[in-house]
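Just the one chain here, laid out as structure tokens, in the form predicted on its own.
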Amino acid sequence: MRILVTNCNTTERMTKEIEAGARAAASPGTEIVAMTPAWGPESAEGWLDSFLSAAAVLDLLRGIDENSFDAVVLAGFGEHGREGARELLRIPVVDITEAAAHLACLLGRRYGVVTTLDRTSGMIEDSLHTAGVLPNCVGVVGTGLGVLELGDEQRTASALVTAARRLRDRGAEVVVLGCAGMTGMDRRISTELGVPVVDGVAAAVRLAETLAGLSLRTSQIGSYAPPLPKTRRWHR
């Protein structure tokens, strides 16, 4: 099985971190191919960045050989673009936001999301609403750290524990890591707080494997029908 994992920003260091997390979660025999958009923001932290990121990722995906992959994982938490990607491709497209929330709902009645900056909370809530899992969410709490600051593991872990504790106090029974740059921190936070913690990249990879293993493909009827034939001018 071969899964394409796309970073939502142009920072190669983060792509490598996401790739490592995806490979750690993947089943034996699953090949992970990580790609970085050729253009767009160096980190996605707001509506403008998110829309630019979505266009850049779609630009990347339109250039792949779909027959070379069994599924795609979009590694941008709360970012736009997943619906467009599902129109563009027939193979399963799994978004880490949606995947993590669905798994969280299987582990507890209420969950909460820890993310980077508070300014991204609205986008994440909208994404969860579209996925149909917002009613189970007690809230989205920022750590005060920007995406590019997550490389300091000790500082990140401390901020995540503080934010996750606030969510637990609100009634969250499960915590979701709300940024692909937080991948690999789940067990550390879970041990500290005594609650299940879901890593979005790991969740999405495993769900992608399941869909591909069951030979399930994106429906071509209705919402995700192929794009209408017309001239489309891309950035180049």
Contents of the next structure:
Number of protein chains: 6
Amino acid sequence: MRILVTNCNTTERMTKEIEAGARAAASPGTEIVAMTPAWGPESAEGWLDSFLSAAAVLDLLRGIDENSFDAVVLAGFGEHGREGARELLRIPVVDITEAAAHLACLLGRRYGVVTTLDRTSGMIEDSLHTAGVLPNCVGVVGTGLGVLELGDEQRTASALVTAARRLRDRGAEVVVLGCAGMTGMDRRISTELGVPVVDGVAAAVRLAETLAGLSLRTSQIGSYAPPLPKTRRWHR
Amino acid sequence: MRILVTNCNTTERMTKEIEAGARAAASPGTEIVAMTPAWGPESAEGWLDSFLSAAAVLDLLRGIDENSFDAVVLAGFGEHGREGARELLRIPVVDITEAAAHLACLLGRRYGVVTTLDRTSGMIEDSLHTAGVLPNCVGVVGTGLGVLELGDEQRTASALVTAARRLRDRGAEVVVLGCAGMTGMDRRISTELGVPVVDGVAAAVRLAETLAGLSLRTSQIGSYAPPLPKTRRWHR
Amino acid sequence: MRILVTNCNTTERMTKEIEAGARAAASPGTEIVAMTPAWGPESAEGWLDSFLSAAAVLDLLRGIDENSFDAVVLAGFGEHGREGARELLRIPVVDITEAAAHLACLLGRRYGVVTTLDRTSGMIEDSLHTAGVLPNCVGVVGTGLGVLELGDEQRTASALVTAARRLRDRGAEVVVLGCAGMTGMDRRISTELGVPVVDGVAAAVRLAETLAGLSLRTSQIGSYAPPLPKTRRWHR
Amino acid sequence: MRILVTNCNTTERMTKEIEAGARAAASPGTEIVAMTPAWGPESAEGWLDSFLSAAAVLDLLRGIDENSFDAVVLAGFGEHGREGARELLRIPVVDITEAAAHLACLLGRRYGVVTTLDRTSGMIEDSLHTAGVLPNCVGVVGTGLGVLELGDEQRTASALVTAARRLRDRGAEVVVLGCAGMTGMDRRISTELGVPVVDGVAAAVRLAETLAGLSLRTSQIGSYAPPLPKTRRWHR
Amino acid sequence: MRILVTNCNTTERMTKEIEAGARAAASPGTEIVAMTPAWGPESAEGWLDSFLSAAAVLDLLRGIDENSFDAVVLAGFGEHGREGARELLRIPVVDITEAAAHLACLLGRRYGVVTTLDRTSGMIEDSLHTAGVLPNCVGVVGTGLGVLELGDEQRTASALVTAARRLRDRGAEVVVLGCAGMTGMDRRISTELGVPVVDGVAAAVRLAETLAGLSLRTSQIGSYAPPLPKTRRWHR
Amino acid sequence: MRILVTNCNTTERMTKEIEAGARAAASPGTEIVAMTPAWGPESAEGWLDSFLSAAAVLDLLRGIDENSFDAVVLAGFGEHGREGARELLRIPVVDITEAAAHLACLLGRRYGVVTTLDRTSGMIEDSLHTAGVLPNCVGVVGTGLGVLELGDEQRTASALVTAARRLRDRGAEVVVLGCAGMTGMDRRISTELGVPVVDGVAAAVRLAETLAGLSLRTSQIGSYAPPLPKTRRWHR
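Form predicted on its own already given; the form predicted together with a further copy of the same chain follows:
Complete assembly follows, chain above in first position.
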């Protein structure tokens, strides 16, 4: 099993962290290949960044040899691009946003998402809605820390716990870490809060393995039919 | 990894089929233990059967040694009991209804469910609603075949394809097999229809492995806190 | 008119209280027969209890002579079993959860439910959803008192008023007492709060009389068709 | 018990029919007083008629002595005015639209409404939504017969059965008669269709008795607080 | 372009203010004609007033020469009557409630409404729901000031800002002024709050111009078909 | 007033058509400037194209002098990018998808959308959902004609009428033309169908004028706050 994990931004350091998180979560025998888009934002924090990231990630994906991978994981929490990747590829595509939500639904009656800046909350909600897993989500709460400010683990943990407590008050029984850059902090936060904490990268890697393992591939009829042949210019 | 799979009815033959389906879907190294409740209906087709089944399956589960298993799969499509099992156990519990829906959401924009008798459609819808995965479901359609009438594989396949076409007309891009007794027919139907077909038992086994593999356990706060100590009489 | 009222737990004292509440609410000429299930939990506080209770109450109901009654009231707030009872019987079945909500909708634009432990709130919400009366409900709030701790009327009243005030802040204009064990406290709380307070047992008895009085019976097509003949084992 | 039933239009013949239906449905000892508004449309079939009717019915209600009645039934299916009457009066107000839906929810998992002209379907849907009972409704279907064309009982019955069959195909297990002028046809249609048929006037009379019998009155806080004292001119 | 703007109450002073607001918002070349209903409430604050107002405004509209106007604006925030006016007239009808919401949706992801008394919040919510623009509304909050108490501009501004801050906390990024009597305060409040503030009268005038300018007229099929010819008495 | 209209694809001919449609719809005194993105797909028919288009259009927009325009119209029906443009610019941004829906809501109780290929229906639904105007939409139906196949006006009109009739059967009272390439066909289709037909380009131009005319600008708090300063690479 070989899974391609794409970072949604151009920050190589984050790709490394995501790769490490993916490897830690993968089953024995699964190979993780992490890639960074050649262009796009250095971090995605809002719709402008997200649309730019989507095009850059799709540009990356159209360049790979699909036969070398069993599945793709899109490691941008709340970022756009998911449905386009499903049109482009026949192998399964799993986005870390939906993946975390799917697992969270199995662990408690309601879940909540802690993320970076509040400005991205709406985008995450929309992504969960489109993925069909919004009903059991009680909210998306920001920590006030930007994507590239998550390095100070102590500060990040403290901010995550504060945000998670607000979700708890709204009825969340499970917490989702809403940024690929938070990968690896799930156990620490879980211990502190006493609730299950789901990391999207880990969830997505396992779900990608699951789909590939069961020989399930993206539907080719309707929404995700292969893109029509036409002229597409990918940059100026 | 050791997973307990519980049939929801007392028909041993179905337990065997479920066990075979679970084994075929499990990852290498996963041991499947299938159990039949000691009481309940011989097949579950409606609410009366489902509530009876729920109590019988919970009676079974309270008797197991939780430490011997890594996760539990409830192999009754649309049947009740799921939330009670989550209160009872600390290891993850995955119901085949929700499991199939979770995977279906990853494979197409909309999915539909083919089931046995139309009378159970409403119960399945309610189960998907409670699990938080109803929004992308376009409908639940019956084949007119009872749970114990699925033995004639040719007739069953033909009825499934007819029902699945109705869902296709409503926009389904993925089909879910809505009965544990249909386990094993997914590839045949998928080939005939040209869309991905998800089998709940297979989906649930893999999701159970995923949760256990990531050390994720049912939330112990709120809804699924352990049952309060009290007198409970499990039978007359 | 003869109405069967079933307690959802095995505590005889509660059956007596429910019976008294039902009698106080019934029209002149209506006979109330209250029954306690022969097995099940001594109180229902969560899904495990609720599923156990559902099977035990259905076991009770399959043993009665349907011709001796005009309607059945299920006196377990938020408990499962309702739809199974409708399959089993042709006479009308009214659950106190839905009954209270139906009347509450007629008395104010939004209503709220005060219940025992917070852990049961989700189950009550799900029950209201399935019954089709959730939209005008602003929330279900627990008092922190267990079903068998409601005996101290002063403490219970005080806890109910506190919980009801939280619902008032969310826009509730009517309050529903969300436990059969709270029967009889409606007027006291109503006076203290200055809003209508609906007791489920009273509501259900009157709605059962209404359906029977209008010769309305449960639909026999679709969801609540009579159970199929098959082997069902009701206990080990 | 004394219940005021108001027709929503100025056609005296319909008031008589409504009165007869209300009397047939009332409990022994309940006195029915039927009134016709002094102005308004001769039949209500659309929003213009409905708003005109609402003002005329409220004009009627502000002239009654509230102490002479125990409850009010508004006998206009889908017509406006309900919430205004609740502000105006302290005794319970029950509208036949919501009343029929409340009872229908108790008799099957899904219900549908047959009405007069298709143009009124949307208004009825909106009324059910506001009343909080829309979720279990599968649709509102017109017969093509205007309110004042219901006199030919044979033709009306035939049109109702045709419309009800369309609802049945959408999953309706219970049928609601969506016009006060259809009062009295419920049993005939029920026999022909083999499903429970609910008449709004009968339902509302019984629900009004229920609320009054339980001493439940409209909430005086929030939405339905008494109208503020001010100058109101009720006509040119 | 000639637009008729109808006040929903009988207070001439408010008609003048609405007229001034409409003129200030209108495009060059648009003539505004403001009218006061000949009867109805002196202010509309609740359902009783609203239904009375609806009939009075429709009475006014049936008396105009439709050919003299290009569109109609209904200047009652949250008041009833809109759909009736659409049946009555072929020229476009725009209600200030929906108009403000439509523009608000274009300016931020979520909006909120500040209104007069809390008792009218529910009615406004219902009006937004029926108009199809409720999803992005985070709430309707009252200022505690009645319609005729808005004259003290300082006090009103202060109350509006307080209410708007509550909406901001719920995620509103745009504020709607929920009363025709608040017309003209939008810029002041916008400056104070730092968010766009939409006035319904201004929004509706521009939307009316837009529809008329594009030769778009109310659909004559289905819901808003012309009223059937029949006897209608508009007053006692 | 000067409005920038951006085509979503690289086909200059379509930009010309959109420009002509925009001019025909604009008020006197409004100048229309139409632009074509320097890169992207030659037509947008699906998510891959849409995400590529979104980045290309945002790249175009970041290069303009915002002070030269009063508003921006995004002329891609159902295409992504809208929210990013709102972050990027302070002047109002109106997308033709939402614009058409906003006007359609004012003309009938329910509307429907006719579009090009069925594969884009889901994307349009999602766009309407996010814009907050999905509730009154009965569906999005494809004509089977691709974006670049709309040139044969006779064939296109015929396909649009066929698709619109399907929407009519679902209750649509207003039809929206769901592709910028259909601009100019609204009156023809309207005449043939007898219902109002809304063209998104025309609707968006007028709404852009409205917002600019009322000095309303995109909210700068929350979701659409200006993009954070950071490194963004717009192409390889």
